[in-house]
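As structure tokens, one chain now follows by itself in the form predicted on its own.
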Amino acid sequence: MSQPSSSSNPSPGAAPARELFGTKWGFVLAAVGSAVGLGNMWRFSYVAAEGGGAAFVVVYIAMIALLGVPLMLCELTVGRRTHLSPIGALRNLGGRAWVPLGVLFVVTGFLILSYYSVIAGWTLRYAAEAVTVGFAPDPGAHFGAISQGAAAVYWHLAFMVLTIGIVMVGVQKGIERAAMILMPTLFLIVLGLAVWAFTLEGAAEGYAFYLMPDFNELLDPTVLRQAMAQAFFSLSLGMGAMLTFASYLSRDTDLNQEAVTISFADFAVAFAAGLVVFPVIFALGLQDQVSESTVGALFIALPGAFEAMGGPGRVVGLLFFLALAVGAITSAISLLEVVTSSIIDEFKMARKNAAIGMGVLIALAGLFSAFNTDVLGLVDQVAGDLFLVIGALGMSIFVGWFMKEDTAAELARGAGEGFKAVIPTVLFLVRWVLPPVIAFVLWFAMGDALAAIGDFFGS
């Protein structure tokens, strides 16, 4: 792909001189970075353990192919066609009636980043402690002391400063450059940890749990629902991140190829993370601790295991939490960019001012989660689960039915003959499969969100 210029054929109504990604791989790595985050090394392993290990992995691969790739193509198509951020893009293609969906994307990105940065701050702290003082002998008490209050606030704010600093520089000099450095680093760390985990005594039991499916689990409605929800969460769908990144693409980009590359690169990292986590869990007998909670797996059980290993565990723990931190920053960049880009487009504000202004507001909102993990859990349930699914449903309906006369031509633009042949299948999935499936997930997400709200205000 040749290097595009900022004046590359914007569609009618688009902002006139929009900065674009400088290279194809810059966009791919930035988009993969948006998808790859704590959802891969944190949430994937946990829900896989709940869903029967390999049975969940099989279902998840199917969900990526049938749901993730088509839904990603929806966002990529809207973003590249308009060269606008979510609010402007949906207004441009659907009129003012679709502006609320764009606003929902921005609000979702804002809220998710507000608590995500608190969790990311924990990963930064653990990585720093691995270098300076090592892991605490009582990981449960340690996590309880640093997960909320002033200690959590400092690292939350430090993470937000880092995120703002990258986004305010721009698409090519900030987001693209960071992705070109951070994503290869992440891949190498995860690959190295997977090789190390292979040498652990007892790792075979972990591999058996992870890689040998129990076919009785494959049709379990709970496993299906968790796999669907994980596909949306992990791929950064339903919040406008892929739409926003695609707005920085030239018109000749092959969206079909990019969607497949991004989706399965994201899965590859999640799968490789499982090759690290499950051997460690089974080699050290942590199955019961990990199944109790996601947070317990990451910040209590595994640090305790690293501490028990002595010197080698300290090195492995450093690499593990460094990988978590790298994944978190690449995802946080995309979340802040959704909000920043929308402010730039809607209010014609300079990028630096928009990034700093919105970043500060998000950091302030995140203080509630930093001071109280119950708030963090509530916002995660509402924004990270419910709002994402609503956004995904809205996008599939919009592209499948309100853009239906333009979608096929837009997907065919820049595509190879092989991908052009499957466009009818993609459109069928977007129109007839995605809406009912996402509505199914939404039903349960609404119930879970209402229960979480009731528990929070009733406690």
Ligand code: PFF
The other form holds:
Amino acid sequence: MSQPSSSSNPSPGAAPARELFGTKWGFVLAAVGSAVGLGNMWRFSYVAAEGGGAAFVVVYIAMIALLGVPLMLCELTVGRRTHLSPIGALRNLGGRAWVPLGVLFVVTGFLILSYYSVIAGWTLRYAAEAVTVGFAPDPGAHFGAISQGAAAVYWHLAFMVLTIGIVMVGVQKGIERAAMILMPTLFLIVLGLAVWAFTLEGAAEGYAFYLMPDFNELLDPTVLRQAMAQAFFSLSLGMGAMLTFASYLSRDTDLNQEAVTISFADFAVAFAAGLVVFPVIFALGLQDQVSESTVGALFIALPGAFEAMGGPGRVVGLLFFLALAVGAITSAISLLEVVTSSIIDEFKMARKNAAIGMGVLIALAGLFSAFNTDVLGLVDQVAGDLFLVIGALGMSIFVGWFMKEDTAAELARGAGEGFKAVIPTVLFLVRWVLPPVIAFVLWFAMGDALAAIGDFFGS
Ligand code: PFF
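For comparison with the form predicted on its own, provide the form predicted together with 4-fluoro-L-phenylalanine (PFF).
Whole complex next, starting from this chain.
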């Protein structure tokens, strides 16, 4: 399965001596690590609850298959073909006119990591509290006290130090090694928790809400928009993360197979997380808390449930928040790597300096979110929703219309016969389906983001 490790770049015309992933599984796990994160457990469950549970899940699966996988193939192709980070890759294949899209990717990565790290800090804190003091009896008040201000700042900074520490070390020894250890751990924990949740009394109601669609919701444009934005966020698409990881791939890997593996694993973890979250919440009668709150849903309802369960709740809660923290760290690595690799390539800076320099700047920018959860929500909407959708639109237009021939050839390289047969379909989707559908959704995302910005400054 694994390829020989190589630290030199075999392709002509690319930067010399670019470090590559050592093994095929190293890349796949790092990419799955990027995809599986807070988005799967925190964002997915509250967005799914808002979007009517099962109806949302159905739309979400369609979005992943029709838009997510083709878009991931676009990013992987551009990255592996150029062996460059986003700005250089787009310049190389499209000329200077495409540099702004690469810059948007870097800005988006910077902004997402700035608040992502604050939320990750909450998960670290909850995991630590499960061991030391247990879950608070009034989870709402506790969340209010720890989610912003000095308490949030410490954990945010601790999380950023961890992330910088891994990215600084490099692709094989840092990113790949972390993913090889952390991802299997996360899978086991989530699987174990889903089995445990099955044994809860009252779990059936949770499954019913989660798994039996109310098809009226399917026609709601908000559900469609949220499902798309969630698919991009969860699969780490629209900001060059997959592009950057693929730039560390050797040329003979089957991108098609990997895009499908990564997307499936990402969906599987989100789905399994739902199999934990919904039974727990319904078993303890906390469903109102989830549908009414957004950012805090998971951090109030679930700790409340764990507290109500007493001693066993502490063990389960610890495992749950550990899994979240593990998912968060492997995603944060990819966010910082997009920014770091661009700085390395554009300014010829040493990796260590680039990772520390940019990491510190991101940590500082994150202070705004750490001090105020309204800022956090706003940056999530602008960068995690709007910018990702703009980035995805740009990427699909670029690959669909400006490097069509190259894409087919690049996808076919290393692909099995079955996958070769679907390449024309993928290219058709990228050219004719993705741009109009994403543009349609962008229209609504823009309206919502502008309204949110207006609310924020108006209040
Ligand atoms: N996919 C990550 C999650 O679901 O938590 C978040 C993320 C990571 C988004 C990397 C974008 C990205 F480039």
